[in-house]
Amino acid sequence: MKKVLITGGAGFIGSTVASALLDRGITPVVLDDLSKGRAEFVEDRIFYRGDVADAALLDRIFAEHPDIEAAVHCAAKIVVPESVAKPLYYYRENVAKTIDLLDSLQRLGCTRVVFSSSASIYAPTPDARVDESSPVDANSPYARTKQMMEQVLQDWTRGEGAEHQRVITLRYFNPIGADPRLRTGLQDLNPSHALGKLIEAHSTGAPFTVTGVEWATRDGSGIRDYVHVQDLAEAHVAALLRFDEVVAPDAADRYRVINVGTGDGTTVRELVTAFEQAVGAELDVREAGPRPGDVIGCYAAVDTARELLGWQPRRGIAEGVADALAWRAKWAARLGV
């Protein structure tokens, strides 16, 4: 594989995927509107600024790079509380525009698509462990956009005129850390997820709030599967390199779902403890009710990823915390804050 289109490739995950591809000798072609992504993350990469729904721009990209062999679709709006407040915005950005993108990819003959989905679509289970066959029941507009798009993609691979279209959907769990070489990382110095809030609390002295303390978990806090973003990126590389084995061109079912996590569940309180151990300091920890759209959470069964992709996570929470802190220091220095 020579070239891969990455939508959202100037964002946290997309830029890390792009770096991982470069490390394997594959050229990423990045499409990003920079609404959340950073121009600094694509300074030395093939980059097109624009919207994934812009058919004329997709025509230009493929005309200038006819050797693109697959597309990784990472572009999406992802903030759960914002999706609750602005559902139409999320459905337009994440669903309607992706349909336009798929129409362009099909017209341009790009038959391999890797889609960034989310474990947030899973319904709660008694033990919080989920595999790819577990029931889904998205609980926020953001999560519902991912669930909707999974159904759209599956139907697309079965539709008239789409006989050659194939899709691997990667259901992400909770990415942490940064590119270990610190080429890119979280573009927001104060992100809204748990590790970001922990880093903010550590760097500013502000309290850290555990949102939701009455979930049916071992300590009452939500449970998540914290996967290092570099491991997540390497799962994308594995999916691309093994694409034709996972979903053969003549397969009866040309749509496949694969969980990408660590296989271990960590509660928010346990994450706090791991963070405090990593930084050698205690935080001011407080409690509050869940935010709009919050769910108990889940952790992954990753047997499918091991079997089909030959992939398994290699980095733990301590490394994720260390890389996230190192990246924040570097990024803050570059931004002059």
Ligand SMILES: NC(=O)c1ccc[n+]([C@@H]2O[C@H](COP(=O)([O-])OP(=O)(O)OC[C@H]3O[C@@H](n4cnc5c(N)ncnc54)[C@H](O)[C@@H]3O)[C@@H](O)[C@H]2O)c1
Given for the second form:
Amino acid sequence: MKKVLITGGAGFIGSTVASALLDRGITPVVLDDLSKGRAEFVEDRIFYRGDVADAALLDRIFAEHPDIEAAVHCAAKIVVPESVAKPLYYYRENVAKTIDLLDSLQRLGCTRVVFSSSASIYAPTPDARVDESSPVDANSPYARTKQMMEQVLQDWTRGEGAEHQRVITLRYFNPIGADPRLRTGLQDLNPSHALGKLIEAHSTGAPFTVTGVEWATRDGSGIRDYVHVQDLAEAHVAALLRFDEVVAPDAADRYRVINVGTGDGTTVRELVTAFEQAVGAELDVREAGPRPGDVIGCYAAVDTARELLGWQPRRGIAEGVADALAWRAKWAARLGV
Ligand SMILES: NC(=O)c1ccc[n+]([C@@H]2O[C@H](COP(=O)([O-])OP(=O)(O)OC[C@H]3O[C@@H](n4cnc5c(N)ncnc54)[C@H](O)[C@@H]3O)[C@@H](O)[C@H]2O)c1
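Could you drop in the structure for the form predicted together with the named molecule? We only have the form predicted on its own so far.
The complete assembly is shown below, putting the previous chain first.
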């Protein structure tokens, strides 16, 4: 494979995927409207600024790059509370616009699509472990856009005129860290997820609060599956390189879902301990009840990724923390803050 379209390739995950492709000699062609992506992340890359729903722009991209062999669709709005406040905006951006993008990809003969989905669509399970056949029951408008799109994509591959369309959906768990070469990372210096709060507590001396301490986990705190974003990016490379084996052009079912996590659950308290070890300092840790919308969480069964993609995660939480901190320092200096 020589060239791949990446929507949302100026964002956190898409830019890391683009770097991982470049490292393997595959040229990424980035399409991003920069609503959240950063121009700095695409400075030295083939880049089109615009909307995934812009059919004329897709025509131009494929006219200028007829050798694009696959599309990785990362572009989306991703903030859960915002999706609760503005559901129509989220359904339009993540569902309606993706449908327009699929129309363009089909018209332009781009038959391989890798879709960014999310572990947040899984229904809670008694032991928090989920495989690809576990029930889904998204609990926010954001997560529902992902669950809906998965259904749309599956139906699409079964429709008339889409006999050549094939889709691999990657369900991401909780990405942490940054590109180990620090080309790109998170746009926000103070992200709202647990690791972001830990970094903030460490850098300001403020307390870190474990929200929710009575979940049915080994220590009562919520559980997640923190996958290094570079490992996640490499899963995309594997999915692209093995695409035709995973979903053959003449396969009866041309839609495939694959979990991308570490296979290990980490509770919030365990994350705190791992963070303290990584930075060599103790934090002021407090406890509180769960916030509205909090969930017990889940972690991935990753046998499918191992078998189909020949992929497995290579980096642990300590590396995720170290790369997140190194990126944050570099990015803050670049932003001049
Ligand atoms: N970050 C996570 O924890 C996580 C977890 C699971 C799944 N995902 C999924 O991974 C994908 C990438 O997430 P991310 O964390 O990199 O977010 P991000 O916001 O950094 O990246 C999304 C990118 O898409 C672009 N974009 C949004 N709408 C667009 C549109 N209509 N046209 C063109 N570009 C548009 C934004 O400018 C941004 O650069 C998303 O689909 C997200 O749902 C993320």
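We call the rigid core whatever largest set of C-alpha positions still superposes within 1.5 Å between the two forms. Numbering follows the first chain given and starts at 1. Computed from a prediction, not measured in an experiment: that's the story for all the values here.
Align both forms on the core first, then report whether Pro207 has a C-alpha shift of 2 Å or more between the two forms. The answer is yes; the displacement is at least 2 Å.
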